[in-house]
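First, one chain by itself: the form predicted alone, in C-alpha cells.
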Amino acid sequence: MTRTSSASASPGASEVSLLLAIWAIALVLMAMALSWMAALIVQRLVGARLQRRRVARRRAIEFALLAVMQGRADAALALRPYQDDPRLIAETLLDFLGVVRGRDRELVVEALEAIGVPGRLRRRLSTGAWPGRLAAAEALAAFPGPETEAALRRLADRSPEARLTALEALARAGGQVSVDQLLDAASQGDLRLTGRFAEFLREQAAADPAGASLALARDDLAPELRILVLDALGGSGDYNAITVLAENARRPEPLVRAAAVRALGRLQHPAGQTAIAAGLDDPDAEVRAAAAEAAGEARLPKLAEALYGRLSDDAWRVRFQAAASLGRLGEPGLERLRTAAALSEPAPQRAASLTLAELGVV
C-alpha cells in the first residue's frame, strides 16, 4: 500500500512542479509587457513635451522675425538664444520666407547674416539627420554667395533626394544648374525622374530654353527624358523652340512625336501648324490624338477640315478630341460640327453631337 501512495504522489509533484514554472514565466511576460508599456507611455510624455518646447521655440523664433521687420533695435538678440538649432531656424526661416518680401525678407535675411546663420546652416548640411540637412540645404537658397554654392555642389554628392533638393536651393541661390546638367544626372541615376524632378526641369528649361533646345540635339537622350524637356519647352513661351519642337516631330518613337506636337499646341504659334497638320495623320493614334488637341490650344482655323476628317478615325479618343478641337475654333468648327451632327454615320455623329450639348450650340 505504501509503495502505491508513493508512486501515485510522485507525479503530481511533478505537475506542480509544471504549474509553477508556467506561473512564473507568465509573470515575467506580465513584468516585461508592463515594463514595455511604461517605457511608451514615458516616450510618449517625453517626446510632447519636446514637441511642445520646439513649438514654443519656433514661435519665439517667429516673433523675433517680426521684431526684425518692425525695426526693433533687439530683435536680432532675441535670435541669439537659437543660432545652435539650425535646422529649428530653417524650418522656421522656410515657412516665414514662404510669405515675406521686397524689404521685408532683406531685413529678415540681415539679421540671420549678424548671427552666424548661413554659416551654421552650411556646416549643418555635414551633420545629423537627412531631414535637418534638407531643410538647411532648402533654407540656404535664401543666402547667396559662394560659399553657398560650395556647400551645396557637395551635398548634390549625395543621395537622388539630397542631390535634388541641394540642385533646386542652388538655382534659387543664383547658382547655375542647366537642363544638361540635370539630363546627365537623369540619365547615369544620380536623379530620380519624379514629378518633382519634371517640375524643376520645366522651371530650368523657361529659365534657358536655348539650352533646353541644345538638349534635344543629344543623341544619347532616353525618349522618357526627351519627353520631359519637350513638354518643358511647349510651357516656356520661346517661340525659337518652333523649329526644334517640329523636328521631334518626326521622330520614330511615337511617344516623343506625340509629345512634340503637344507641345507646339501648348506654344500656340501659326508656325507649328505644319508639324501639327502632319501629326493629325500619323499611323499612331496617339499622336493623332495629341495633334488634334494641339490644333484646338493653338486656335488653327486651317485645321478644321483636318479634324473634320478626324472625326471618322478609328480611335475614339481621336475622334472626341478632334470634336472638342473644332468646338474651340469657333464659326469654321462650329460649322463643321453641325454638319457630322447630321450624318447617319454613327463615329462622327456621336462625337458631333456630344460636343455641341455641351457647348449648349444647336
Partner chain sequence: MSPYILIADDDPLLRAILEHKLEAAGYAVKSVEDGRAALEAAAEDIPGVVVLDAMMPVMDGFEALRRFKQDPRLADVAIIMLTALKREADIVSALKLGAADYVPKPFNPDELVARLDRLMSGLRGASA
Given for the second form:
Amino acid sequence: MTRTSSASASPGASEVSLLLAIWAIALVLMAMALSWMAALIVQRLVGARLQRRRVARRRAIEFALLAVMQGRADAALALRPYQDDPRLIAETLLDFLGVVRGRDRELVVEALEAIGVPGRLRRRLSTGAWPGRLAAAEALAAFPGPETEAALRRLADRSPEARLTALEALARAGGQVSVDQLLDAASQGDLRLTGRFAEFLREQAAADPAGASLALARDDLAPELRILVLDALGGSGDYNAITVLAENARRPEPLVRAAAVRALGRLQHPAGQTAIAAGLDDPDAEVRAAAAEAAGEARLPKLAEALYGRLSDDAWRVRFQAAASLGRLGEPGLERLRTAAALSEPAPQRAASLTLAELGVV
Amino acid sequence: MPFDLDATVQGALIALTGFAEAIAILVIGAGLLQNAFHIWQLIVAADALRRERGVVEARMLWRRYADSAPPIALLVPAYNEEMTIGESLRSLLALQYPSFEVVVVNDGSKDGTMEALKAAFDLRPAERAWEPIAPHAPIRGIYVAPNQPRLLVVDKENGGKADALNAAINLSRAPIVCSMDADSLLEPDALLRAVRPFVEDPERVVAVGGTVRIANGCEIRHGHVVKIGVPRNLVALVQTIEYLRAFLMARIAWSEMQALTIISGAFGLFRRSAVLEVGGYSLGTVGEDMELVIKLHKRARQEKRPYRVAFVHEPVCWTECPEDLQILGRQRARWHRGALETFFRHRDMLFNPRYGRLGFLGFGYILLVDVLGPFIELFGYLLIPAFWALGVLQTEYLLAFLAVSFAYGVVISVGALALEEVELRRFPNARSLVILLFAAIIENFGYRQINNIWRIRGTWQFVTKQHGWGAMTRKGFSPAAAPPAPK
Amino acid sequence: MSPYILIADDDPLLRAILEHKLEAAGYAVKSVEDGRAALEAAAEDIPGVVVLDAMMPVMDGFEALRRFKQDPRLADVAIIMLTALKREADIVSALKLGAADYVPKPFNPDELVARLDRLMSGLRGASA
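Having seen the form predicted alone, please provide the structure of the form predicted together with the partner chain.
To see the whole picture, the full complex is given below, headed by that same chain.
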C-alpha cells in the first residue's frame, strides 16, 4: 500500500529504521518462540517414551531389591543392567533405606556391594549433574569404609551445599565429623548457616556433648553458632554441661543468654535454678521470656514467686510464658495463678485467667 | 481564498501529524519499555530455573528437611463455605508436614459454616492464651476438636479476609504462618517445598510466595488435584497462560531481583513475628496481601536489616478461576484497585533511594504498568489506527505499534509456556501443549484488551472510592462439579 | 476366610515391601492408598490388623484411626501406626486414639512381622 506523504512530515530516516527494527525484531522473536515451542511439543511426544522407560527401569530395580530381601541369591544379578545409571540406583536405594532397616537393609546393601555399586556411586560424585551427585553422596552413607570416606571428603571440597551433604553422609557412614570442625567450616563461610546445617550441628553436638562444651570455650565464636551449640547441649541430657550453660547465661549478647537459659530448662536439673532465676530479672525481655519458659520446663516450684512477679511484666511474651509455666508447677503455681486472676490490674489478670481457662482449671 | 485555505489545512495537518507522532512515540516507547522488561524477566527466570534444575521428589525433601522444618500455622479464613469447609479441612489436615496447626476463622458467615464445622469435627469450646496484637473484629468463641489436636476453630464477627487473617495470626503459635483461601487446593507436599527458604536461610527470610495454578480442567478428588488437565473453557484457558506468566516468569524474576512485592493471598508463608511487627494485615484495603508484603519490605529497609522475600516456583497451590467474563472482570477490577491503593498508600517509596531497588524498579514498574499503563494502552488502541487511517501517521509507526501491542506479547506468553515445559513439565501430554500454545497466541488478541478495560474500571473505582466486594460465585470442589473420573 | 492384614500407605514402594514380607510370613494381605480406602475395604471385609501410615492424601492416618475406633463393627480391629512422624506428641495422640502399636519409619520388617504375629495370634486365641 502506498501512503501519500505529501501531508505527513516524513519522519527522519533513522526514526523509520528504528520503527522498522522494532517490527522486525518482534517478528524474529515471535518466530523463535513459536519454533521453540513446536520443538518442545515434538520432544514431548518422543520424551513420553523415555519417561516410561525410566519408570519401567526403576520398577525393575525395586523388584530386584524386593527379591534380594526374600533372600534369593541370584536376585542381585538382575540389577546388572542398571549399573550404568548410578543415579537411578542411588535414588531407589535411598527410598528403600527411608523405609526399612534391620536385616532387610543389610541384605540390600550387601547385594549392591556384591555387584560393585559403591564404586560406581563414588565415581558419580565427581561427574554429571548435581542432583545426581548429591543423591550418590547420600546413598554412599550406606556403604561405609575408607574409600567412601575419602570420596566424600573430596566432594566436601566443592560447593557449600555439596559439602554439607557429604559431611552428613560421612557422619552417617560412621566417619569422624567433630563439632569443632563444623564450627570452623561455618566460621570461614565454607558451610552456610542454614536450618539443615543447624540440625546437623545439633545432632553432632548431642552425640558429643563434651566436645561441644569445649567448643563453647572459644571466645571468637559467632553468636549464631554459639546459640546452635547451646541449643544442642540442652537436648543432650548431659548434666556436665550445666556449668558451661550457666556461664553463657551471663554473656553480653541477649540472644545467647536466652538460648543458654532455655537449654538449662530443657536439661531439667535443679542446678540450673540460680541461672534461670537470674534470667527472670534480665534487662532483655527475650531473656526473661526464655527464663520464664525454662522455669516451667524444668519444674522449679521454688521459682513460683518470681514467676508470679513476671505476670506484671511489660512484655506480653514474658507474661504469657510466666503464666504458662506457673500452670506447669502444680499447686504452688496454680495457687498464684488464681490469686493473679482475681487482681484488678488488667495485664496479670488476663494472662492468669486465660491460662487457667486453657488448662481447664478455674 | 483557496490558497490560504489550503495553507491552513496544510498547517493543521502538520500540527496534527506532530501530535499523532508524539502520541505514537509515547505509546510505542512505553510499550517497548514494558516488553523489554518482560523479556528480560523471562531470561532471568529461565536462568534461575536452570540453576535449580530438577524438581526434587517429595520423599527426598522429607529426608532432608523433616527434622529441621519449623512448625507452621495454616491460617484459613472461611466466609460462607458451608458446602466445602469440611472437605477442604480434611485435605489440609492430611498434608505432609512434620508439625503444623490449622487455625480456621469463621468470619461471621451468614450460612451454616460454623454448624458444619461443629458437626464435622465434634468441636468443643476452649480457651487459649493470646494477645490482640493485630487488629480484628471481636471473637465470639474458640473451639478445638478433641480428636484433631492440630485443629483450632475461631468464630468471630464479620470483618473481611484481612480481619480474619489477623485473628488467626494472633491465635496461632507457630513461628511461621501460612495464609491461604479456604478453597485453595494445596499439593500434599506444599508446605515441605515452600518452607525450604526458611530452612535454608532462617536469619533473613521473612516471607515466601508460592506458585498458584489454575485448577479448572484438572481432575479433583477429595480436595486434591489428582490429574492435571487443561481447561475446556476459553476464559479459564487464557488465565492458565496468564498465571504461568505471572508466577513462572514475573515472580521468579522479581524475587531474583530482591524486589518481589506480591505474594498471592491464595498461598503465602510469613514469619509470624515479622507480620506482627508491622501490625498484621491492614484493614479496609482491597489488596491486603500485596500491602502486607510492601509493609514487610518497608520495615526491613527502614531498619537496614538484611532480609529476603523468596519465591518457590514449583506448583504448590491450585485455585479455581472464574469461567465467566463478568465475574472475572469484577475480580480484575478489584485486583487493580488493590494495586493502586497500595501504590498510593506507600507512594513515598517511589524512586526513594532509601528503598533501593524496590523504590526504583518495583514501584517504577507499578507506576508504568499499573497506574499509567491502562491509559497509554487505551490511547494506543484508539488513536494510532485512527491517525494512520487519516493519513497523518506513517505505516512504520503502525507496524511498531502492532509489534509492541501484540507481537511481543505473543513472544512472552509462548516463552512462559516453553519455560514451564522445559523446567517443570506438569501438563500431561503433547495435545494439552498444543491447546495451550493456541491460547498463548490468541490471548493477545482480544483478552488483553478486555483486561485493559477492566483495569480502567478498577482505576475508576479507586478514584471514586467505590467500596464493596465483587462477589465471586464458586462452583465448589464437589466431586459432582469435577470432571468425571476416567474408569 | 481367615483374617487378613490391611495396609494403608500412599507409598507404592512401602506397600510392595510389606506385601512381600507379610505374604512370605504366611498372611493374606490387602493394600490401599489412603485412609478413606482403608475404611471402605475394612467395612466390606473386616481385617485382623490394619497397618496405617499417618500422612496420606484424602484422609490421614489419625483421622482414619479415629473413625475405625468410632465404628462399632471396626472398633476392635487392632491398628498399628507405621509412620515417619517421630514427635512424641504424635505418638501419644496415636496411642490415645486407640492404636495398638506405633512403629516409626524406617522400620525393621522382621520386627513389624513379630508385632503382627503377636496381634494376630491374640486374635485367634480370642476367637477360639
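These numbers were taken from a predicted model, which means no experiment stands behind them. Rigid core: the largest C-alpha set superposing within 1.5 Å between the two forms. Numbering follows the first chain given and starts at 1.
After superposition on the rigid core, the Cα of F63 moves by less than 2 Å between these two forms. Comparing the forms between these two forms on their rigid core, the Cα displacement of A38 reaches 2 Å or more.
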